[in-house]
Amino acid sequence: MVHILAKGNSLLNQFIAELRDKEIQKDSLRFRRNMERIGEIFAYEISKQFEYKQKKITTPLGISEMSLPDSKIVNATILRAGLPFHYGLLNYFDSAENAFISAHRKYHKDGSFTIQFEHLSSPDIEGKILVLSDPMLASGASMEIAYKALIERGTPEHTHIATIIASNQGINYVKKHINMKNVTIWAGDVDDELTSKSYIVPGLGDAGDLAFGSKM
């Protein structure tokens, strides 16, 4: 299953113009800010998805019967450049376990380059919800990469992939690499072009370098 978030009409598609637009990027704290509200409105539509169950809640003046996510959540990004986007889903998600990865294109002399692994850190997900996002889907395979890592800690109750800006490339990359069961893909929006290099068009650069700033 796959949503695409941007077909329909929202202020979702505000943000995502503004992340989009090289003149508002240049202000990283609204670019930040913007990927962070965006998490937010990944969040409310990925709810929608959990389990409920009723909860007597006591006002001051009596008894009121709401319905309640019944939902272990595990909420996990890939760093640097997911981090606001996560915290937009933690925003709403507040009572989440949190599981970083930390990887990282590594280019070789031809131009080629492959995704370098370094380090997770991540609570135990076995029947847990796993809300996994990064901002960019691209080839897809640091997305691939972050999701065996992450099933190594327990086989999750269902898994929320959450991409900002996917290529057809990379959401078709994820069909074939990861056993799509009891997954689903929430994007954005989805461009058509993959460059040689695996950068998304027209995209919107690089995320990481335009919330936090150039890396060498």
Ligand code: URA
Given for the second form:
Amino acid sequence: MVHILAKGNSLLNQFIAELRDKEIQKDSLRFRRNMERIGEIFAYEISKQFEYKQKKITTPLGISEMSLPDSKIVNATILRAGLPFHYGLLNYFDSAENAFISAHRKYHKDGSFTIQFEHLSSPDIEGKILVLSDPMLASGASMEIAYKALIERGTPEHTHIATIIASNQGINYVKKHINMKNVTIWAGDVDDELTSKSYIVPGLGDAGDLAFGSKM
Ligand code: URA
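Next up, the form predicted together with the named molecule in place of the form predicted alone?
First the chain shown before, then all remaining chains and molecules of the complex.
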């Protein structure tokens, strides 16, 4: 199942447009904050698929019976570009546990690259709801590596893959290389093109550099 949130008209489109805009994105504070706000919107949308239980809440004047989320959530992201988006998800999934995956592109002499997995910091994810976020789903290779590293820590009840901008190629790659039973993909928007260096076009540029500055 793939949900493309920009297909509906909402404020989300404004925040994604600001991330993409080459003038507005020069303000890195605003870039990070927009990613965080988008994380909050994703959390709200994804929460509609959790399990809910009736609970009695005591107010100063009586008892209110409410249907409340009853899922154990693990929020996972890929360093470093994923951090502001992850933080937005965590603002709403406030008691979620957290996992971090470190990976980098290893460039070869011919200009091609492979994704090199480095480190995973994760709680047990057995039977929990895994929300795995990466703002850009380009080739899909990092998402595959992250997901496969995480499921060595247990089998989640369900996995929500959350990405702000995906390429069609990335979505197809994930569908082909990850067992999609109990996996849902949530994309803010989907673009058609990928450069030879796996940058999404029109995309927004390098999300990690725009959020945190360039690196060596
Ligand atoms: N990562 C980015 O930051 N941007 C892309 O376009 C693809 C991957």
